[in-house]
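Given as structure tokens, the chain that follows is alone and in the form predicted on its own.
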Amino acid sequence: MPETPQQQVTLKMKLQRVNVIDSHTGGEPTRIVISGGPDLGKGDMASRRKIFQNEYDRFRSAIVNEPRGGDVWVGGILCEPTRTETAAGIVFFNNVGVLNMCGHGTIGLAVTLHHLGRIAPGNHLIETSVGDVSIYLQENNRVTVTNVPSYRYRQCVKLKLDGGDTIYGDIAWGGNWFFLAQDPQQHVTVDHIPRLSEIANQIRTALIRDGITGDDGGEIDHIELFGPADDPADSRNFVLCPGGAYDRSPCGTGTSAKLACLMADGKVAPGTTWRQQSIVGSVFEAEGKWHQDRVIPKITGSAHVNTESTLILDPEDPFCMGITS
């Protein structure tokens, strides 16, 4: 039998509608929740991130996990900023939890805000859970992000992998914690993704096994491997993200961490452009300057809006809040 008007009204009341805009930055998707998300209060983004993490984890899963998303998706809750001089606040998350910062996501956020008519080309400040970042939006979907201060914490850390190999790498902060190492076989290409994923997972396992963390005890949840790039890029990377997916973009926070290491070694001079290529071929341009003992990185890349949609959360759907295993 067809539903009565009253039944239709009841059904509509039960459904939660979440409006999102999807974009990709160098091939890596970003989904920004523009309305219909939870109220995270009026505090700074660090406190809102904590509220989101502690109280709305099921909502996070519903937005980026299957059947609406997948393990490669990064999401963001668009928030009202706490200050009049900032354009927006953002809390980033992925398929397994919240993120401190996301470089490609910030580039995607900038293009999304422009798509919505909320910002014009030019300079703007964005509030994140690890501090303010500056964005410079250009006319052609290119965005420069002045990221949080980045630095190398430890150099040439030795790891014995479960597979029997020994690998050496640096630990650095670029908004997230990274272990950065050269690919032992120097084959950072699409057809070697399964092998690269295996090595990166072994590195992550060894870091946990040996109790190796960032200088604040933070988990080193991003693994970055490097190899030769196509001209004119300087390096090609493979980045394994916390949820087990690889980054299709060159990774903004990872490029920041790498730049901090290169500048610490004197291999890249302040103000010099260094180009990081992703595993799928997209490129970020990076340059930095010293501020005391930290590097202030500028990362430039392109993003494109590709979807405006309304996600429907139906409590009668057995997979309403996402498939998590």
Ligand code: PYC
Second form
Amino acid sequence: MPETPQQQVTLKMKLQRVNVIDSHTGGEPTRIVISGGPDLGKGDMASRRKIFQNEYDRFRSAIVNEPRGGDVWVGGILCEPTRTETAAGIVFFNNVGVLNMCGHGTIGLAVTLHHLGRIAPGNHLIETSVGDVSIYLQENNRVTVTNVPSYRYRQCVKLKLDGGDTIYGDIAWGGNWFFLAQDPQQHVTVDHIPRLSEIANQIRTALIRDGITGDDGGEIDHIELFGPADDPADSRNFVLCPGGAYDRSPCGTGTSAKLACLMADGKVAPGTTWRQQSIVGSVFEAEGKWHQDRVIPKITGSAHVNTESTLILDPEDPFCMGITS
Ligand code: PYC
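Next up, can you give the form predicted in complex with the ligand of this protein, since the form predicted on its own came first?
To see the whole picture, the full complex is given below, headed by that same chain.
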């Protein structure tokens, strides 16, 4: 403990204070950095994401990793938008790196901006690193995200897993790259999470081993498994996120990727509501329309703000920048 007033002042000057607002969307947490974060410049969100990735990785870890967070957390740096017609810019990240889009995080961002009094219910545009998305905020914490154009890139890809199983699945883009497995043998329920994580990790390893990527060379770092849902949802999913945690929400970008596959197969008609339930039971409603050969998904879910806080980054704290192993 500092003993003199001068020592106390010096210590306080060394502390970095970061103001955050936490919310959860169907059980999946989002931590939005409101102030005290790094200056990422004035470029578009793709260039700010690159700066954040290259120069502020330790800050990322400090915000979402233990001891302040944990593997399941998604964070976002709230940015000044580049255009007057957009409400905000956002750079998403998680426990291991930066993210492209994040559906549950955008729903969380919408209720956070409303909580701050920065947006009113209605329509708003948000700039992300993979393009603009729009949000429609209702009074009751429900938010519809019109996501980036989504599409199936490859159908029925065969994978031989290290565990010996052979699995088939589609590769689709919904703002992140997904492998959507067809594996009727798995029980997609909470009590099977360890087995689901094991299979999903084996799928991810096999994709890397076989050099299978998205059509832009991007890593397929989200793995999605499906099973029967509780009525009235149409499907229950299990989504393994890049950092090894599973999504507690039905995953907005994963639901977009699934909808793109279902619409490509003619199993869901444009404008029809399709409900995706998460492994913990929360539900997103999805509907899409075609734009050329892409699906424009609308994903609706609810989020709740649950914490306003100031994180303290103390250079004398041995775990100040998070536990990374
Ligand atoms: O909702 O898109 C999503 C998402 C991605 C990773 C975790 N949630």
